[in-house]
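Shown here is one chain on its own, the form predicted on its own, set out as C-alpha coordinates.
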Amino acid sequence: MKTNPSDKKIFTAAVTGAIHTPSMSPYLPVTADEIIADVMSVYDAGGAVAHVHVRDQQSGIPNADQETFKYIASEVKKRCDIILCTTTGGRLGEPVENRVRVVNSLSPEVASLNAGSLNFALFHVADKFHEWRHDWEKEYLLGTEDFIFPNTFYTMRKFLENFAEQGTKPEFEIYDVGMINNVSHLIQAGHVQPPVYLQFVLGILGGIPASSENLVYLLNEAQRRIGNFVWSVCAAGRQQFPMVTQALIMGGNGRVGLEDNLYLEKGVLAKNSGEQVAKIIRISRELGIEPATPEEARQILGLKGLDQVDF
(Lines of atoms letter the chains of each structure in order from A and count residues from 1; the text may use other names and numbers.)
(Lines give C-alpha, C1' and ligand atoms only; values in the text may rest on other atoms or scores of the structure.)
(Ligands and ions follow the chains in the order given, each with its own letter.)
Protein backbone atom coordinates (compact mmCIF):
# COMPACT_ATOMS: atom_id res chain seq x y z
CA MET A 1 0.00 0.00 0.00
CA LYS A 2 1.37 3.41 -0.98
CA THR A 3 2.12 5.75 1.93
CA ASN A 4 0.83 9.31 1.81
CA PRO A 5 3.71 11.81 2.19
CA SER A 6 1.79 13.56 4.96
CA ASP A 7 2.01 10.35 7.01
CA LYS A 8 5.80 10.48 6.95
CA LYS A 9 8.10 12.59 9.11
CA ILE A 10 10.83 15.02 8.14
CA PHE A 11 14.28 14.37 9.56
CA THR A 12 16.60 17.36 9.57
CA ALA A 13 20.24 17.48 10.60
CA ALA A 14 22.02 20.67 11.63
CA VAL A 15 25.54 19.85 10.53
CA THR A 16 27.89 22.38 12.16
CA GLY A 17 26.10 25.35 13.75
CA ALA A 18 27.69 28.20 15.68
CA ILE A 19 27.72 26.66 19.15
CA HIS A 20 30.36 23.95 19.22
CA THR A 21 34.02 24.75 18.62
CA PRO A 22 36.69 22.61 16.95
CA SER A 23 38.31 21.59 20.25
CA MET A 24 35.12 19.85 21.34
CA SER A 25 35.20 17.13 18.70
CA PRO A 26 37.60 16.13 15.91
CA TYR A 27 34.52 15.28 13.84
CA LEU A 28 32.93 18.75 13.86
CA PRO A 29 32.93 19.87 10.21
CA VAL A 30 34.77 23.15 9.71
CA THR A 31 35.86 23.54 6.09
CA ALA A 32 33.41 23.79 3.23
CA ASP A 33 34.34 20.34 1.98
CA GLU A 34 33.89 18.86 5.45
CA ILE A 35 30.45 20.46 5.71
CA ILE A 36 29.52 19.09 2.27
CA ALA A 37 30.63 15.62 3.35
CA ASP A 38 28.52 15.88 6.49
CA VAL A 39 25.47 16.96 4.48
CA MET A 40 25.98 13.97 2.21
CA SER A 41 26.15 11.68 5.25
CA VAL A 42 22.75 13.05 6.26
CA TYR A 43 21.30 12.40 2.82
CA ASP A 44 22.76 8.90 2.63
CA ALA A 45 21.26 8.08 6.05
CA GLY A 46 17.78 9.13 4.94
CA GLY A 47 17.58 12.74 6.09
CA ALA A 48 15.45 15.14 4.04
CA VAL A 49 16.86 18.49 5.24
CA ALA A 50 20.30 19.79 6.19
CA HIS A 51 20.51 23.00 8.21
CA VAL A 52 23.69 24.81 7.20
CA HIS A 53 25.99 27.32 8.89
CA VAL A 54 29.44 28.17 7.54
CA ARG A 55 32.81 28.76 9.20
CA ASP A 56 36.19 30.29 8.50
CA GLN A 57 38.17 27.68 6.58
CA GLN A 58 41.28 27.89 8.78
CA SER A 59 40.18 28.83 12.28
CA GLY A 60 36.72 27.28 12.30
CA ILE A 61 35.08 30.40 13.73
CA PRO A 62 31.46 30.66 12.54
CA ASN A 63 30.76 33.42 10.03
CA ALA A 64 28.34 34.36 7.24
CA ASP A 65 30.66 34.20 4.24
CA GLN A 66 28.51 34.21 1.12
CA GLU A 67 31.05 32.52 -1.14
CA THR A 68 31.32 29.61 1.26
CA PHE A 69 27.53 29.30 1.41
CA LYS A 70 27.37 29.37 -2.39
CA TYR A 71 30.08 26.75 -2.82
CA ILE A 72 28.52 24.35 -0.31
CA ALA A 73 25.00 24.76 -1.70
CA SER A 74 26.01 24.35 -5.35
CA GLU A 75 28.20 21.31 -4.68
CA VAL A 76 25.47 19.59 -2.65
CA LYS A 77 22.91 20.32 -5.37
CA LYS A 78 25.15 18.60 -7.92
CA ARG A 79 25.15 15.44 -5.82
CA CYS A 80 21.63 15.08 -4.42
CA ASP A 81 18.22 16.69 -3.95
CA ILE A 82 18.37 17.22 -0.17
CA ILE A 83 16.68 20.41 1.07
CA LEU A 84 19.16 23.00 2.36
CA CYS A 85 17.93 25.21 5.19
CA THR A 86 20.40 28.08 5.44
CA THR A 87 20.85 29.91 8.72
CA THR A 88 20.04 33.57 9.30
CA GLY A 89 21.41 33.25 12.81
CA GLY A 90 25.06 33.16 11.81
CA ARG A 91 27.67 33.23 14.53
CA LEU A 92 26.90 34.74 17.90
CA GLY A 93 27.50 38.46 17.50
CA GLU A 94 27.17 38.50 13.69
CA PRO A 95 25.78 41.89 12.58
CA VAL A 96 22.06 41.59 11.86
CA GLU A 97 22.39 42.97 8.33
CA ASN A 98 24.85 40.18 7.42
CA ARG A 99 22.64 37.40 8.69
CA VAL A 100 19.88 37.69 6.08
CA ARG A 101 22.19 38.13 3.08
CA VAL A 102 22.17 34.41 2.35
CA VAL A 103 18.45 34.53 1.57
CA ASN A 104 19.05 37.14 -1.13
CA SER A 105 22.28 35.48 -2.34
CA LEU A 106 21.00 31.93 -2.70
CA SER A 107 17.20 32.21 -2.71
CA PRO A 108 17.00 28.93 -0.76
CA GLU A 109 13.87 26.86 -0.39
CA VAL A 110 13.86 27.33 3.39
CA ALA A 111 15.92 29.31 5.90
CA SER A 112 15.87 29.68 9.65
CA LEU A 113 14.28 32.74 11.23
CA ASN A 114 14.78 33.20 14.96
CA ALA A 115 11.48 34.22 16.51
CA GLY A 116 12.72 36.53 19.23
CA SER A 117 15.66 37.78 21.26
CA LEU A 118 17.18 35.79 24.11
CA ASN A 119 20.21 35.43 26.35
CA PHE A 120 21.93 32.76 24.25
CA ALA A 121 24.51 31.45 26.71
CA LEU A 122 27.41 29.06 26.16
CA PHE A 123 29.83 30.38 28.78
CA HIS A 124 29.09 27.54 31.18
CA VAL A 125 30.48 25.02 28.67
CA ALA A 126 33.97 26.52 28.65
CA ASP A 127 34.94 25.00 32.00
CA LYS A 128 34.60 21.49 30.56
CA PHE A 129 37.58 21.97 28.25
CA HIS A 130 41.19 22.70 29.17
CA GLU A 131 42.98 22.57 25.83
CA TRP A 132 41.98 24.69 22.86
CA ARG A 133 42.99 24.32 19.23
CA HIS A 134 42.37 28.01 18.50
CA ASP A 135 42.73 31.17 20.57
CA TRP A 136 39.22 32.41 19.74
CA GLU A 137 37.29 29.45 21.14
CA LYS A 138 37.37 30.07 24.91
CA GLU A 139 36.82 33.82 24.50
CA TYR A 140 33.90 33.17 22.14
CA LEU A 141 32.18 30.93 24.68
CA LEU A 142 32.90 33.06 27.76
CA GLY A 143 31.68 36.19 25.97
CA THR A 144 28.13 34.84 25.92
CA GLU A 145 27.72 35.53 29.65
CA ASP A 146 27.05 39.13 28.56
CA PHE A 147 25.39 38.49 25.20
CA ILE A 148 21.88 38.97 23.89
CA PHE A 149 20.96 37.29 20.60
CA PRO A 150 18.98 40.12 18.96
CA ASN A 151 15.85 39.33 16.95
CA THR A 152 13.56 42.32 17.33
CA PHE A 153 10.13 42.71 15.77
CA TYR A 154 11.69 45.12 13.28
CA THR A 155 14.39 42.58 12.39
CA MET A 156 11.85 39.79 11.98
CA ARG A 157 9.63 41.95 9.78
CA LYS A 158 12.51 43.02 7.55
CA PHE A 159 13.81 39.46 7.31
CA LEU A 160 10.35 38.27 6.29
CA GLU A 161 10.25 40.85 3.51
CA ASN A 162 13.44 39.29 2.11
CA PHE A 163 12.00 35.79 2.51
CA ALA A 164 8.82 36.79 0.67
CA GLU A 165 10.75 38.37 -2.20
CA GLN A 166 12.70 35.15 -2.70
CA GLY A 167 9.85 32.72 -2.09
CA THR A 168 11.85 31.24 0.80
CA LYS A 169 9.94 29.46 3.55
CA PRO A 170 10.86 30.63 7.06
CA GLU A 171 11.64 27.99 9.65
CA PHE A 172 10.80 29.81 12.88
CA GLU A 173 13.22 28.88 15.67
CA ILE A 174 11.22 28.83 18.92
CA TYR A 175 13.51 28.98 21.97
CA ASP A 176 10.81 29.87 24.50
CA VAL A 177 7.07 30.17 24.80
CA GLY A 178 6.94 33.94 24.25
CA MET A 179 8.24 33.39 20.73
CA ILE A 180 5.03 31.57 19.86
CA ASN A 181 3.21 34.80 20.63
CA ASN A 182 5.71 36.65 18.42
CA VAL A 183 4.92 34.37 15.46
CA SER A 184 1.20 34.77 16.13
CA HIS A 185 1.65 38.55 15.94
CA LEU A 186 3.59 38.30 12.68
CA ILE A 187 0.75 36.25 11.18
CA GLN A 188 -1.96 38.62 12.42
CA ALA A 189 -0.01 41.63 11.09
CA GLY A 190 0.17 39.98 7.66
CA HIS A 191 3.95 39.62 7.58
CA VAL A 192 3.78 35.84 7.04
CA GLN A 193 1.04 33.49 5.91
CA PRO A 194 0.11 30.17 7.52
CA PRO A 195 0.79 27.32 7.57
CA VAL A 196 4.06 28.27 9.23
CA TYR A 197 6.95 25.96 10.07
CA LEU A 198 8.05 25.89 13.72
CA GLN A 199 11.26 24.40 15.10
CA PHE A 200 11.07 24.06 18.88
CA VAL A 201 14.62 24.47 20.23
CA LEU A 202 14.97 23.05 23.73
CA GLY A 203 17.75 23.10 26.27
CA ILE A 204 19.70 26.27 25.43
CA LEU A 205 20.72 28.21 28.55
CA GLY A 206 18.59 31.33 28.22
CA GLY A 207 15.71 29.43 26.60
CA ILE A 208 13.17 26.86 27.69
CA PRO A 209 14.62 23.70 29.32
CA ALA A 210 14.37 20.36 27.54
CA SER A 211 11.62 18.40 29.28
CA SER A 212 8.57 16.40 28.29
CA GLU A 213 6.28 18.82 30.10
CA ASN A 214 7.75 21.83 28.32
CA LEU A 215 7.37 20.24 24.89
CA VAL A 216 3.71 19.48 25.57
CA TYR A 217 3.25 23.06 26.78
CA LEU A 218 4.90 24.55 23.67
CA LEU A 219 2.78 22.44 21.33
CA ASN A 220 -0.45 23.24 23.16
CA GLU A 221 0.35 26.96 23.16
CA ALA A 222 1.16 26.90 19.45
CA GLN A 223 -2.11 25.12 18.73
CA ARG A 224 -3.99 27.80 20.67
CA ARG A 225 -2.24 30.85 19.25
CA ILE A 226 -1.20 29.78 15.74
CA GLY A 227 -3.35 26.80 14.80
CA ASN A 228 -2.04 26.02 11.33
CA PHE A 229 1.57 24.90 11.38
CA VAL A 230 4.08 22.11 10.80
CA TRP A 231 6.46 21.51 13.68
CA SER A 232 9.75 19.89 14.56
CA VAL A 233 11.92 19.55 17.66
CA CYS A 234 15.62 19.78 18.37
CA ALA A 235 17.33 19.66 21.74
CA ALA A 236 20.79 20.43 23.05
CA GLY A 237 23.20 17.75 24.18
CA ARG A 238 22.09 14.49 25.74
CA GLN A 239 18.42 15.45 25.47
CA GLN A 240 18.58 15.28 21.67
CA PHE A 241 17.32 11.75 21.11
CA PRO A 242 14.78 11.62 23.98
CA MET A 243 13.10 14.89 22.96
CA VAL A 244 13.07 14.11 19.23
CA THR A 245 11.61 10.69 19.99
CA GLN A 246 8.88 12.33 22.06
CA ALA A 247 8.18 14.73 19.20
CA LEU A 248 7.71 11.80 16.82
CA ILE A 249 5.30 10.12 19.23
CA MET A 250 3.35 13.39 19.48
CA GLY A 251 3.09 13.68 15.69
CA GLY A 252 5.94 16.08 15.00
CA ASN A 253 9.16 16.01 13.02
CA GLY A 254 12.72 15.90 14.32
CA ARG A 255 16.14 17.47 14.02
CA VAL A 256 19.46 15.96 15.04
CA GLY A 257 23.02 16.81 13.95
CA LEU A 258 26.37 17.94 15.29
CA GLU A 259 25.18 21.53 15.83
CA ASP A 260 22.94 20.33 18.65
CA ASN A 261 24.81 17.34 20.06
CA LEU A 262 28.31 15.95 19.46
CA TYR A 263 27.53 12.45 20.72
CA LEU A 264 25.87 9.35 19.30
CA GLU A 265 25.43 7.82 22.73
CA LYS A 266 26.94 8.36 26.18
CA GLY A 267 30.70 8.69 25.83
CA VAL A 268 30.71 8.03 22.07
CA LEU A 269 31.30 10.97 19.74
CA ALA A 270 29.30 10.91 16.51
CA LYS A 271 31.62 10.74 13.53
CA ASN A 272 29.14 12.69 11.41
CA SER A 273 25.57 13.94 11.50
CA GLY A 274 24.49 11.01 9.34
CA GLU A 275 25.16 8.62 12.20
CA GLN A 276 22.64 10.53 14.29
CA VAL A 277 20.12 10.56 11.44
CA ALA A 278 20.47 6.79 11.02
CA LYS A 279 19.89 6.31 14.75
CA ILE A 280 16.75 8.45 14.95
CA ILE A 281 15.32 6.84 11.81
CA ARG A 282 15.91 3.41 13.34
CA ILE A 283 14.05 4.57 16.44
CA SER A 284 11.24 6.04 14.33
CA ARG A 285 10.79 2.80 12.41
CA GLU A 286 10.49 0.91 15.69
CA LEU A 287 7.53 3.24 16.29
CA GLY A 288 6.06 2.57 12.84
CA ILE A 289 7.10 5.98 11.49
CA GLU A 290 8.72 6.28 8.07
CA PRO A 291 11.07 9.11 7.02
CA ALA A 292 10.02 11.52 4.29
CA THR A 293 12.21 11.80 1.23
CA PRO A 294 13.39 15.30 0.27
CA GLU A 295 10.67 15.51 -2.36
CA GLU A 296 8.01 14.40 0.11
CA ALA A 297 9.32 16.93 2.63
CA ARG A 298 8.93 19.64 0.00
CA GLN A 299 5.26 18.70 -0.34
CA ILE A 300 4.71 18.66 3.42
CA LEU A 301 6.33 22.09 3.90
CA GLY A 302 4.99 23.67 0.72
CA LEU A 303 8.41 24.63 -0.65
CA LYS A 304 9.00 26.25 -4.02
CA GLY A 305 11.32 23.52 -5.31
CA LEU A 306 14.99 22.99 -6.04
CA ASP A 307 14.60 24.37 -9.56
CA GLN A 308 13.87 27.83 -8.16
CA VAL A 309 16.94 28.37 -5.97
CA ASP A 310 19.91 30.52 -6.99
CA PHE A 311 22.78 28.09 -6.56
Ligand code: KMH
Second form
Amino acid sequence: MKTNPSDKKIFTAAVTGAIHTPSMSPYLPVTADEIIADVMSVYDAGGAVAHVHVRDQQSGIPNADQETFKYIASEVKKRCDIILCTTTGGRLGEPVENRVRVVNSLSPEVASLNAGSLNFALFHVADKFHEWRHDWEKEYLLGTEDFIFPNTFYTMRKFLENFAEQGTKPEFEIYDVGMINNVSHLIQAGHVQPPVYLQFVLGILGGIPASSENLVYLLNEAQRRIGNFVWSVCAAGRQQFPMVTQALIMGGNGRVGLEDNLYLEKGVLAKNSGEQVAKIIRISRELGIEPATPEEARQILGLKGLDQVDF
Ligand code: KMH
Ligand code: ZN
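The form predicted on its own done, now the form predicted in complex with (5S)-5-amino-3-OXO-hexanoic acid:
Time for the whole complex; same chain goes first.
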Protein backbone atom coordinates (compact mmCIF):
# COMPACT_ATOMS: atom_id res chain seq x y z
CA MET A 1 0.00 0.00 0.00
CA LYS A 2 1.34 3.43 -0.91
CA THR A 3 1.50 5.92 1.96
CA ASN A 4 0.33 9.46 1.39
CA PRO A 5 2.90 12.03 2.66
CA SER A 6 0.21 13.54 4.84
CA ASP A 7 -0.10 10.21 6.71
CA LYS A 8 3.50 10.62 7.75
CA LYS A 9 4.58 12.77 10.67
CA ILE A 10 7.11 15.56 10.79
CA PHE A 11 9.83 15.16 13.40
CA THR A 12 11.55 18.40 14.32
CA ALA A 13 14.46 18.80 16.67
CA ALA A 14 15.30 22.07 18.38
CA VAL A 15 19.04 21.68 18.70
CA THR A 16 20.30 24.29 21.16
CA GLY A 17 17.72 26.97 22.01
CA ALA A 18 18.22 29.74 24.52
CA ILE A 19 17.01 28.04 27.66
CA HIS A 20 19.73 25.62 28.62
CA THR A 21 23.22 26.83 29.49
CA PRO A 22 26.58 25.11 28.93
CA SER A 23 26.96 23.96 32.56
CA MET A 24 23.80 21.88 32.32
CA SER A 25 25.18 19.41 29.80
CA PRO A 26 28.55 18.94 28.10
CA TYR A 27 26.58 17.89 25.01
CA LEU A 28 24.68 21.14 24.54
CA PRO A 29 25.94 22.46 21.18
CA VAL A 30 27.41 25.93 21.49
CA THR A 31 29.80 26.68 18.62
CA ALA A 32 28.60 26.88 15.04
CA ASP A 33 30.36 23.61 14.20
CA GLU A 34 28.78 21.86 17.19
CA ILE A 35 25.35 23.14 16.12
CA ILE A 36 25.95 21.88 12.56
CA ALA A 37 26.98 18.46 13.94
CA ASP A 38 23.82 18.33 16.05
CA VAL A 39 21.64 19.23 13.03
CA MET A 40 23.34 16.44 11.08
CA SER A 41 22.61 13.99 13.90
CA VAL A 42 18.95 14.97 13.58
CA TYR A 43 18.97 14.43 9.81
CA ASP A 44 20.78 11.10 10.11
CA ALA A 45 18.23 9.91 12.66
CA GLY A 46 15.30 10.71 10.35
CA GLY A 47 14.31 14.21 11.45
CA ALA A 48 12.81 16.47 8.77
CA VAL A 49 13.24 19.86 10.46
CA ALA A 50 15.92 21.41 12.66
CA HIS A 51 15.00 24.46 14.70
CA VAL A 52 18.11 26.57 15.15
CA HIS A 53 19.33 29.26 17.52
CA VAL A 54 22.88 30.58 17.61
CA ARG A 55 25.25 31.35 20.47
CA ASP A 56 28.45 33.23 21.10
CA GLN A 57 31.23 30.82 20.16
CA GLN A 58 33.23 31.25 23.37
CA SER A 59 30.78 31.99 26.15
CA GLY A 60 27.75 30.12 24.80
CA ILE A 61 25.48 33.13 25.41
CA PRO A 62 22.53 32.88 23.00
CA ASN A 63 22.61 35.73 20.49
CA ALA A 64 21.23 36.68 17.08
CA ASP A 65 24.47 36.89 15.13
CA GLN A 66 23.65 36.85 11.42
CA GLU A 67 27.06 35.57 10.31
CA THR A 68 26.72 32.54 12.58
CA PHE A 69 23.20 31.84 11.29
CA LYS A 70 24.44 32.11 7.71
CA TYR A 71 27.45 29.88 8.28
CA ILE A 72 25.37 27.17 9.94
CA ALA A 73 22.59 27.30 7.35
CA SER A 74 24.91 27.20 4.36
CA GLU A 75 27.08 24.41 5.77
CA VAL A 76 24.00 22.31 6.55
CA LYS A 77 22.63 22.95 3.06
CA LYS A 78 25.87 21.66 1.54
CA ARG A 79 25.42 18.40 3.44
CA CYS A 80 21.69 17.60 3.31
CA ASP A 81 18.18 18.80 2.47
CA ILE A 82 16.83 19.09 6.04
CA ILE A 83 14.43 22.01 6.58
CA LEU A 84 15.89 24.74 8.78
CA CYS A 85 13.49 26.62 11.03
CA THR A 86 15.38 29.62 12.33
CA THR A 87 14.33 31.18 15.60
CA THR A 88 12.88 34.66 15.90
CA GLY A 89 12.65 34.11 19.66
CA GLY A 90 16.39 34.38 20.09
CA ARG A 91 17.89 35.01 23.48
CA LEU A 92 15.77 36.07 26.44
CA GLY A 93 16.18 39.82 26.37
CA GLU A 94 17.33 40.16 22.74
CA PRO A 95 15.84 43.35 21.22
CA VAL A 96 12.81 42.56 19.06
CA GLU A 97 14.32 44.11 15.87
CA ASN A 98 17.35 41.82 16.12
CA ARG A 99 15.20 38.72 16.52
CA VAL A 100 13.47 39.08 13.15
CA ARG A 101 16.61 39.99 11.18
CA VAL A 102 17.35 36.37 10.29
CA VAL A 103 14.16 36.16 8.23
CA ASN A 104 15.38 38.91 5.93
CA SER A 105 19.00 37.85 5.83
CA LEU A 106 18.46 34.12 5.20
CA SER A 107 14.95 33.99 3.74
CA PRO A 108 14.43 30.61 5.41
CA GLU A 109 11.64 28.18 4.53
CA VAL A 110 10.27 28.32 8.09
CA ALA A 111 10.96 30.43 11.15
CA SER A 112 9.44 30.47 14.60
CA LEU A 113 6.93 33.19 15.49
CA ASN A 114 6.03 33.44 19.15
CA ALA A 115 2.28 33.91 19.39
CA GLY A 116 2.07 36.19 22.41
CA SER A 117 3.93 37.63 25.37
CA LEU A 118 4.53 35.65 28.52
CA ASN A 119 6.55 35.50 31.73
CA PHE A 120 9.12 33.15 30.24
CA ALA A 121 10.62 31.84 33.48
CA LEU A 122 13.75 29.80 34.00
CA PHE A 123 14.81 31.16 37.41
CA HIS A 124 13.50 28.10 39.25
CA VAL A 125 16.01 25.89 37.41
CA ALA A 126 19.07 27.77 38.70
CA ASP A 127 18.90 26.04 42.12
CA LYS A 128 19.51 22.63 40.56
CA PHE A 129 23.04 23.55 39.52
CA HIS A 130 25.96 24.47 41.74
CA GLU A 131 28.93 24.78 39.45
CA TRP A 132 28.84 27.21 36.60
CA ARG A 133 31.26 27.23 33.71
CA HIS A 134 30.50 30.85 32.82
CA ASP A 135 29.58 33.87 34.94
CA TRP A 136 26.58 34.81 32.80
CA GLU A 137 24.63 31.57 33.23
CA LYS A 138 23.19 31.90 36.73
CA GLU A 139 22.41 35.58 36.24
CA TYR A 140 20.68 34.83 32.91
CA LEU A 141 18.41 32.25 34.54
CA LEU A 142 17.69 34.21 37.72
CA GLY A 143 16.93 37.36 35.70
CA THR A 144 13.86 35.67 34.24
CA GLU A 145 11.96 36.11 37.52
CA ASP A 146 11.37 39.66 36.32
CA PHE A 147 11.24 39.07 32.57
CA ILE A 148 8.44 39.33 30.06
CA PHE A 149 9.12 37.75 26.65
CA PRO A 150 7.63 40.49 24.45
CA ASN A 151 5.50 39.43 21.48
CA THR A 152 2.87 42.14 21.21
CA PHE A 153 0.29 42.31 18.42
CA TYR A 154 2.41 45.03 16.84
CA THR A 155 5.51 42.83 16.96
CA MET A 156 3.63 39.84 15.54
CA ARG A 157 2.18 41.95 12.71
CA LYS A 158 5.59 43.43 11.87
CA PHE A 159 7.24 40.01 11.99
CA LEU A 160 4.55 38.62 9.68
CA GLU A 161 5.22 41.40 7.18
CA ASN A 162 8.84 40.24 7.03
CA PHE A 163 7.77 36.61 6.72
CA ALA A 164 5.37 37.47 3.87
CA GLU A 165 8.05 39.41 1.97
CA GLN A 166 10.36 36.41 2.12
CA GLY A 167 7.74 33.68 1.61
CA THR A 168 8.84 32.23 4.97
CA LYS A 169 6.25 30.08 6.74
CA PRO A 170 5.69 31.05 10.38
CA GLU A 171 5.73 28.30 12.95
CA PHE A 172 3.55 29.78 15.68
CA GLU A 173 4.86 28.91 19.14
CA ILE A 174 1.79 28.54 21.35
CA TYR A 175 2.68 28.66 25.05
CA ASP A 176 -0.83 29.05 26.38
CA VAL A 177 -4.43 28.81 25.30
CA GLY A 178 -4.99 32.55 24.75
CA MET A 179 -2.31 32.52 22.07
CA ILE A 180 -4.61 30.45 19.86
CA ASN A 181 -6.96 33.40 19.95
CA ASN A 182 -4.05 35.67 19.01
CA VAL A 183 -3.34 33.56 15.91
CA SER A 184 -7.04 33.51 15.06
CA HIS A 185 -7.02 37.32 15.20
CA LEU A 186 -3.94 37.51 12.94
CA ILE A 187 -5.70 35.32 10.38
CA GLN A 188 -8.94 37.30 10.54
CA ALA A 189 -7.05 40.57 10.18
CA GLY A 190 -5.37 39.18 7.06
CA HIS A 191 -1.83 39.21 8.46
CA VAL A 192 -1.30 35.52 7.76
CA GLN A 193 -3.01 33.03 5.45
CA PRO A 194 -4.25 29.63 6.62
CA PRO A 195 -3.39 26.80 6.87
CA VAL A 196 -1.13 27.94 9.70
CA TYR A 197 1.48 25.82 11.44
CA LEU A 198 1.14 25.64 15.23
CA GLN A 199 3.74 24.35 17.67
CA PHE A 200 2.19 23.77 21.09
CA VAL A 201 4.93 24.40 23.66
CA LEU A 202 3.96 22.80 26.95
CA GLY A 203 5.47 23.04 30.39
CA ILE A 204 7.25 26.40 30.37
CA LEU A 205 6.80 28.18 33.71
CA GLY A 206 4.68 31.17 32.69
CA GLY A 207 2.78 29.09 30.11
CA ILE A 208 0.41 26.14 30.16
CA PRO A 209 1.59 23.07 32.10
CA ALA A 210 2.32 19.84 30.23
CA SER A 211 -0.60 17.47 30.71
CA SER A 212 -2.81 15.30 28.55
CA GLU A 213 -5.88 17.34 29.46
CA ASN A 214 -4.18 20.57 28.46
CA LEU A 215 -3.09 19.20 25.10
CA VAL A 216 -6.64 18.05 24.36
CA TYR A 217 -7.88 21.48 25.42
CA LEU A 218 -5.38 23.30 23.19
CA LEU A 219 -6.22 21.15 20.20
CA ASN A 220 -9.99 21.55 20.68
CA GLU A 221 -9.59 25.28 21.05
CA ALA A 222 -7.43 25.49 17.90
CA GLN A 223 -10.04 23.48 15.99
CA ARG A 224 -12.79 25.81 17.20
CA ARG A 225 -10.99 29.09 16.59
CA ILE A 226 -8.68 28.37 13.66
CA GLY A 227 -9.90 25.19 11.98
CA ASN A 228 -7.32 24.87 9.24
CA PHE A 229 -3.86 24.14 10.62
CA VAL A 230 -0.96 21.71 10.90
CA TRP A 231 0.18 21.10 14.46
CA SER A 232 3.07 19.78 16.45
CA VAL A 233 3.91 19.45 20.13
CA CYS A 234 7.01 19.96 22.23
CA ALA A 235 7.37 19.94 25.99
CA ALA A 236 9.96 21.04 28.50
CA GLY A 237 12.10 18.55 30.39
CA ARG A 238 10.91 15.08 31.29
CA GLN A 239 7.48 15.65 29.71
CA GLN A 240 9.10 15.71 26.26
CA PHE A 241 8.62 12.08 25.25
CA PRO A 242 5.21 11.53 26.93
CA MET A 243 3.69 14.66 25.39
CA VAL A 244 5.15 14.11 21.91
CA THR A 245 3.93 10.51 22.01
CA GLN A 246 0.50 11.73 22.94
CA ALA A 247 0.59 14.18 20.04
CA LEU A 248 1.38 11.32 17.66
CA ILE A 249 -1.53 9.28 18.99
CA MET A 250 -3.81 12.29 18.48
CA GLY A 251 -2.61 12.71 14.88
CA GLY A 252 -0.08 15.51 15.37
CA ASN A 253 3.59 16.00 14.66
CA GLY A 254 6.35 16.22 17.24
CA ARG A 255 9.43 18.14 18.26
CA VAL A 256 12.28 16.92 20.42
CA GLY A 257 15.84 18.24 20.80
CA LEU A 258 18.23 19.62 23.41
CA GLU A 259 16.50 23.02 23.46
CA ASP A 260 13.55 21.38 25.22
CA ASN A 261 15.13 18.51 27.14
CA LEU A 262 18.75 17.52 27.82
CA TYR A 263 17.98 13.90 28.65
CA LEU A 264 17.37 10.72 26.72
CA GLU A 265 15.90 8.96 29.72
CA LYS A 266 15.97 9.45 33.48
CA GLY A 267 19.55 10.16 34.54
CA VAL A 268 20.99 9.76 31.03
CA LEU A 269 21.99 12.90 29.15
CA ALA A 270 21.36 12.81 25.41
CA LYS A 271 24.67 13.03 23.53
CA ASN A 272 22.95 14.90 20.71
CA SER A 273 19.46 15.78 19.49
CA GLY A 274 19.65 12.90 17.01
CA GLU A 275 19.48 10.38 19.86
CA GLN A 276 16.16 11.89 20.89
CA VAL A 277 14.92 11.85 17.28
CA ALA A 278 15.89 8.18 16.98
CA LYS A 279 13.99 7.42 20.19
CA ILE A 280 10.79 9.20 19.17
CA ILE A 281 10.90 7.57 15.73
CA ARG A 282 11.26 4.17 17.43
CA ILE A 283 8.18 4.93 19.53
CA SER A 284 6.38 6.26 16.48
CA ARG A 285 7.07 3.15 14.41
CA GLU A 286 5.75 0.99 17.26
CA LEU A 287 2.52 2.95 16.76
CA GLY A 288 2.58 2.35 13.00
CA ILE A 289 3.51 5.96 12.20
CA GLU A 290 6.28 6.69 9.68
CA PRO A 291 8.46 9.82 9.70
CA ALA A 292 8.13 12.28 6.84
CA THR A 293 11.26 12.97 4.83
CA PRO A 294 12.25 16.64 4.51
CA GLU A 295 10.67 16.68 1.03
CA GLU A 296 7.43 15.20 2.37
CA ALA A 297 7.47 17.68 5.25
CA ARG A 298 7.78 20.50 2.69
CA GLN A 299 4.60 19.26 1.02
CA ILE A 300 2.72 18.89 4.30
CA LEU A 301 3.71 22.39 5.44
CA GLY A 302 3.41 24.01 2.01
CA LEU A 303 6.95 25.42 2.01
CA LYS A 304 8.55 27.39 -0.80
CA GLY A 305 11.51 25.01 -1.19
CA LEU A 306 15.21 24.93 -0.52
CA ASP A 307 16.00 26.57 -3.86
CA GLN A 308 14.24 29.74 -2.63
CA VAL A 309 16.34 30.42 0.48
CA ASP A 310 19.15 32.93 0.75
CA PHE A 311 22.00 30.84 2.12
N1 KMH B 1 14.18 31.81 23.39
C2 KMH B 1 13.00 31.58 24.10
C3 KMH B 1 12.59 32.80 24.82
C4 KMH B 1 11.71 30.47 19.62
O5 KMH B 1 12.70 29.85 19.27
O6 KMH B 1 11.09 31.18 18.87
C7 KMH B 1 11.87 31.10 23.24
C8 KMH B 1 12.20 30.36 22.03
C9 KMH B 1 11.20 30.37 21.01
O10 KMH B 1 13.21 29.74 21.91
ZN1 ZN C 1 13.61 28.06 19.95
